[in-house]
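Quick heads-up: it's one chain on its own, the form predicted on its own, in C-alpha cells.
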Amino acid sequence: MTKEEVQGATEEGQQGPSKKGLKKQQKEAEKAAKKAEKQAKLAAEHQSTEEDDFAKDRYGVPAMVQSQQKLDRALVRVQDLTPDKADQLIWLRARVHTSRAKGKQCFLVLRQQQFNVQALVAVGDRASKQMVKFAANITKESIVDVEASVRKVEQKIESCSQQDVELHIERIFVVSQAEPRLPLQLEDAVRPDGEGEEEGRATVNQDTKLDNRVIDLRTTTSQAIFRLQSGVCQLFRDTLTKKGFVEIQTPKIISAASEGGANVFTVSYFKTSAYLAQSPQLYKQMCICADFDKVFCVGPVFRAEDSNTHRHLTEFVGLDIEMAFSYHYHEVIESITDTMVQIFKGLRDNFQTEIQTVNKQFPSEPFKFLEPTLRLEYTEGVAMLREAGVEMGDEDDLSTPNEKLLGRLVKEKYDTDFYVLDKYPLAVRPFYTMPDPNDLKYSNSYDMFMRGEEILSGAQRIHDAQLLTERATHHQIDLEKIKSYIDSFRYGAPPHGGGGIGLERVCMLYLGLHNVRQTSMFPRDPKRLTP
C-alpha cells in the first residue's frame, strides 16, 4: 500500500460509515425503539389489566364441576326464551355455536339441542374490554354458563330459533372447553347437498358424519330425527297398551336360527355355539300359546346379510306385534294398520317442529295415509305392474324396483303413501306361514309399505304342530333344530298372527330420507362396527 492510499483510507474512516451503513443503523435503531415501545405498552396494559379489569370476577374458567357444591340457581332452557321473559336476569347453560367479535363487542350464538339464541357481550358497566376479548376467544362447541338479561329485539333474528329476543351477557364462565379444531363444522353438516356445491361451500359426506357421530348428533337435523324416533316408540307403546297389549322382553341369544335361515351371527357360548336372534318370532308365539293374547316388544334384531344398500342394517330396532284373533287374520291387519295410523297422526300433530327442521336439509312431500288403510291383494298389485309394462309371473316375489314402482302407481291412483299388500304367494314366504285355504298357491300373509318400501312383513302363523312339521319338511328344514318351536304348539294354541316393523326404516320413510343410516343413532352395517 502506498503512502497516499493509506492516507485516503484513514480519511475515509474518519468520515464515518457509508450512506448504506447509516441507513441500516437507522433502521435497527427504529426497530429497537419500536420493540421497546411495544414492550412498555404491553407491560403498561398488563399492569392496567391487573388494576383496571373491574369485571375480572365476571368471567373465566372455574374449577371443574366435581359436584363440590349444590347451587341454588335455576337454569333456563333456550326454547323458553320468549318475549315474556323480557328484562329478566336469567342463568343459562349452552354451547357456543358461533362467535363474532366486532370492536368493543362480541356476538355469540348459544345453542341447546335444536334451539339457539343470539347473545351479546359489550364493553360497558358490566363487561370490561378483557371480558369481551375472553368471550371472543371461547372455542366453538364449548359449554358455557351465562348470566344475562333477556331483551326484546326490534327486528327478528332470522338466523336463530329464538327470533324475538337476545341476551345481554353480564357473566360468562366456561364449564367445558372444546378443542379448537373440530372434526367437522356443524353448519357444513346441515347444509342441503346442492346448496354447498353451488356456492363453493363445504358439505360433509356420510362417512365423515358417522365417524364423528357425537358431533354430527348435535346438529339440528340429527336432534330432530332422533326426537321424532323417540316419538314413534312412545306412540307405538301407548297405542298398543290402550288396545290391551302386553309388552314383553325376549332373549337375543338363541340356540337355533329363529327363521331357519342362514343369515345369522354365530357367537361362542361356553363350550358350544349360539346365535343372535333374527327376530323375536318364536318367543312372541310362545307367549300367545301361554295365553297372553296380545303382545308386543321393542328390541334389537340382528341380520347377518352382506347387504350394503340404503335400507339394510345388520342390527336394527324391531317393533314386533303378535296377537290371537277370533275368526280371521284380517283382525290382525286392522290392529296393526290402526296402530300405524295412530303413529302417523301423533307425528303429524306433535312433531311439526322436528319435521320442518329435517325438511330444511332434506326437503320431501308430507306423508299421506288413508283411514281405513288401503289393502290390495297381491294379484291386484301384479296386475297394476303388468299394466305398467313389468313382466312377472303370478308367484314371483316383488323385486325392490318393482316395490318402488308399485308404490308410485298406488300413490297416483289412491293418493296414499301407506298401504297393505295381502295374500302373498306361499312359495315366497317362510315355512310357518298359514296357506290360503281357498287357493294353496297363496298364503294368509301381508306386507305393509311406506313410500313404496316395505316396512313390515307379517302373516297368520301355522298354530298346528302337524301342519307346521309338514311345511318345515317341505322347506327342507332340520326338524331337530326347530323342535322346541314345533313343540310349543302341541298343547293347544289359538289362531294368531303378527308382524315385525323396522323402526329406523319407518322414520326414514316417514321423513322422506334416502338412507337408513341417517335414522340409526350408531348404525351397524357390513362395513361399520364403530363408533
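It should be emphasised that the depicted structure is a prediction, and the values quoted were computed from it without experimental measurement. Positions refer to the first chain, counted from 1. Between two forms, the rigid core is defined as the largest C-alpha subset superposing within 1.5 Å. Compared with the form predicted together with the partner chain:
- Once you line up the core between the two forms, the Cα of Q26 ends up 2 Å or more from where it was.
- Superposition on the rigid core between the two forms places the CA atom of K70 less than 2 Å from its counterpart.
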Given for the second form:
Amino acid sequence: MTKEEVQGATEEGQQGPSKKGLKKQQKEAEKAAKKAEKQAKLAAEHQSTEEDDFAKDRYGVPAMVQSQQKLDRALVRVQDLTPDKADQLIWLRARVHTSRAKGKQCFLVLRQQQFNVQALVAVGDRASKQMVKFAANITKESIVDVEASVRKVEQKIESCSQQDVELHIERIFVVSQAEPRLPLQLEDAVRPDGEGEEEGRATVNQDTKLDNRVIDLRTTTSQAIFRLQSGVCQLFRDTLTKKGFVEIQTPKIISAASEGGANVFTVSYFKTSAYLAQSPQLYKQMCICADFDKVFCVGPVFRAEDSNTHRHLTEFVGLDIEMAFSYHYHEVIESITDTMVQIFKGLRDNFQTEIQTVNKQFPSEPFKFLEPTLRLEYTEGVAMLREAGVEMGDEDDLSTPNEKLLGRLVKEKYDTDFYVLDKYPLAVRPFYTMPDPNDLKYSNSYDMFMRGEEILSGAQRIHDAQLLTERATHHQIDLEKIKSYIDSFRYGAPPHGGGGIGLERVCMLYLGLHNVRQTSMFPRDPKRLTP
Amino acid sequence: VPMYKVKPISGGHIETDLPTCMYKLPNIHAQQGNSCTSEHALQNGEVDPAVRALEARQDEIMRKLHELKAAVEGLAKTVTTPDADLDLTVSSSLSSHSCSSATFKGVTDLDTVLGKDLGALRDIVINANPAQPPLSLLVLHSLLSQRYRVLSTVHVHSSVTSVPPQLLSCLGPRHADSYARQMFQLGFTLIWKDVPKLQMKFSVQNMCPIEGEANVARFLFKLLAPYPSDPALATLVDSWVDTAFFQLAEGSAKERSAVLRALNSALGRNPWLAGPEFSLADIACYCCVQQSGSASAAPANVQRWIKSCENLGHFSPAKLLLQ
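Switch from the form predicted on its own to the form predicted together with the partner chain and print that structure.
The next block holds the full complex; its first chain is the one shown before.
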C-alpha cells in the first residue's frame, strides 16, 4: 500500500505542471456545463413559450449516425427528380446549398454533386412556424435528410439543375452540421473570371481554393472536371485493353535516375538513398524485352523541377504506353493517336454535360480533332513557322512560344487541336532515340500537341546495346550509371517505341483550362505539399 | 448616247502668276478640252487606230480558231467517238496515261502557282461536307496524281460523327511511301467536315481560303495546265464551270433541262465543251450531270460526250462514289 502511495506521490510530483492543466480543464468543463445548462434552460423557455409546436417531431438534429439501426429507407438521387416522380413522397439526403426564409416559408436549394433542386418549407398543416425557422437556420453545406413530396412547377426554375420540379418538405433532419463560417463560398468559387467584378462580388483566388480543396471540390466545376478525368482514365484503359495491351505496374522507388537526368527526388532508403521514378520508361522497355508485346501503365510520376508554371507539377499521373512494332515506328504513332482519338470521341459523346458545366465558368472553344490524326514532319513545322516570320535553324528545338504559334498555324490550316509532329532533330532528343535511317540529322521521334501545348514526347527506342552505348558516349553519359539499362537489350529485344502522357495536362488542355492545378485533385508543386 | 455639250467653265488661257517654289502641273482644263475634241472626232466617223488594231487581232484569232477546229475535227472523230473495240476496264489506266499527256499541253510549274518551295511538303487542305462529295475535285486529284507525286490523305473532322466508308477511301489506296511526307511534291489532304461551303486552304499566311467547289477546281486545274491564254476561251471555260455548279448541281429541274439543251448544242459544234480540247469545263459539267442524275435523260450529243469522257478514264474515282 505504502509503496503504491509513494509511487502515486512521485507521479504527482512529476506531473506537477499538468496538475494546473487539470484544474484548468475542470474549470472549462464547469464553464461548458454551465453554458449548456443555460442553453438548455433557454431552449426550454423557448419551447415553453411556443409550446404548441405540433410539428415537433418533424424536424431537428437527431443523434449522430453511429449505425444504430439499419433503416430500409430508399433515398432518391437528386438527378432522378423528374416530372414523372410528381406527387410522390420521397426521402432524400443532400446538402443545403442555400437557404432563404421569407415570412412563413423558407426556400432551400438542396444539392447533390452537380445536381440541385429547389425545396420549400411553408407553414401549413405539415410544418409549423418553428419548423420553418429551424429550416432557415440550417447552416450552408450541412447535410440533411428530407422527406418531401415532389411537385411539378409551372415556371422552370432556372437556377437549379432540376428545373421542372420542386420539393415540398414534410420532414427535415440535420445529419451533419457545417460550421456557420465557410472559408469560401461555393458560388464565389464558380464565378467566371471577370464577371461580377463591377458589382463588387468576390472571386476566390487559386490558393484559397487549393487550401480548402474539400470545399472547392464540391463545386459543380470541380465535380465536372474530375468526373471527366476519371472518364479519360477509363477510356484510356478500355481502348488499350481492346487493342491487346497489358496493364503493368512499375516500381516508383528506383535505384538510379532512369533518364540520367538531375531532376529526380532523392529519398532515404535505409542506409543508402534511392530516387522517385521520373518515368516508368525503363520498366516499360524491360517488359517489352520480356515479351509482353504491348504494355501500358497508369501511375504517379515525379519530377524535381523547380518550375512554377501553369503546366508543371512535381507529381502527376502518367499514362504510359510502350509497344513492340513490326517494321515501322509509325505503327506506334498510329496506336497512340488512335487511343487519343478514341478518348476524345468518348469525351465528346459521353461527357457533354461535364464539358458544358466547366465551360460555364471557363469558356473555351470545343476541342477539335481529326481522325486519323494529322501527322506533320518537323521540317514542315519549321517551314510553317518561317513563313510566319520566325527565324530558326533546321536543328533548333521548338521554344514554348514557337510551339504555341505552330499550334495556332496548324489550327488555322487544318482546324485541329491535336496533331503529331514527327521526325525531330536527333540533337534535341535523349540518347536512347533511334536516329533516322536516311538522314542522321533527324530521328524517329515525335511529339504530340493539344491546343499547341506538348502532351506527349515519344520515340522509337534504340533496342541494340551496341548502338545504345555509342549514342550514350556521344551524349557524354557515364556508362556505369546506365549499365543496367543497356544490359536489358543484350539478350535480344524487339524493335519498340512508346510515349507517356500527363493525365492532368490532357484534361486541362481538352477543357481549355489555363492551369494544371485545376485538373489535379491535390496538386503538388514546388510551393505546395498540402493538403 | 450623246451627251450635252457644256462650255468650259474657265478658259484655258487665263494667265496667273505662280510662285516658283511649287511644282508646275499642266493645266487640267486645257487637257480636258483636248480629249473632248478627240472624242468628237471618233463620233464623226473616224476610227481610232487602237480599235482597228483590236479588230484585226480578233479577226486573226477567229481565223486561227477556225483553222484549229478544222484540223482537230478530223482527229476528234477518231478519238472522241466511243470505240467499241476498246475494253474500258482494261484500258482505263493505260488510256488515262496517254490521254493526260495528250490532253494537257503546256508545262505548269508548281512554284508558279503555289509559290516558292520552302523545302517542306506543300499541302493543299480541302474541307468538304460528306453530304456533298466534291466529285470534280476527286477527278482532279487523280489527274494530279498522274502528274506529280501526290501524298493523299483523308481525315474526318470531329464536327462529323460518321462518314460512309467509300468516302474514306475516295482518294484511292494509301501510297506505299506515305510514311515519308518529304518524298512528295504535293499534299492533297481531304477533310470531311461540317462546312456549309467547300473550302480550300493552302498557305494561311499568304492566301485566304478559297470557297466553293468551282473555285477550288479552277485552282487545282491550274496545277495541271495553264488556263487558255485566249481570254475568250478562258471565259468560256469559266462560264461552263459556273453553269455546271450553279445550274446543274443546285438548280431546279427547269434550269437543269435548259443547261442540258445548251450542252447539247455546244457539243454539236465541238467535241468538247470549250472547243477542241478537253478542259476543266468538261470535268465540271460531267461531274454535275452525273451528280444531278440527269445523265440517262440527256440528249444525244451529251450522251456521246459522256461516253467520250468515260473513255478517258479520268472519272473512275467519281464513278465509284456515284454507285
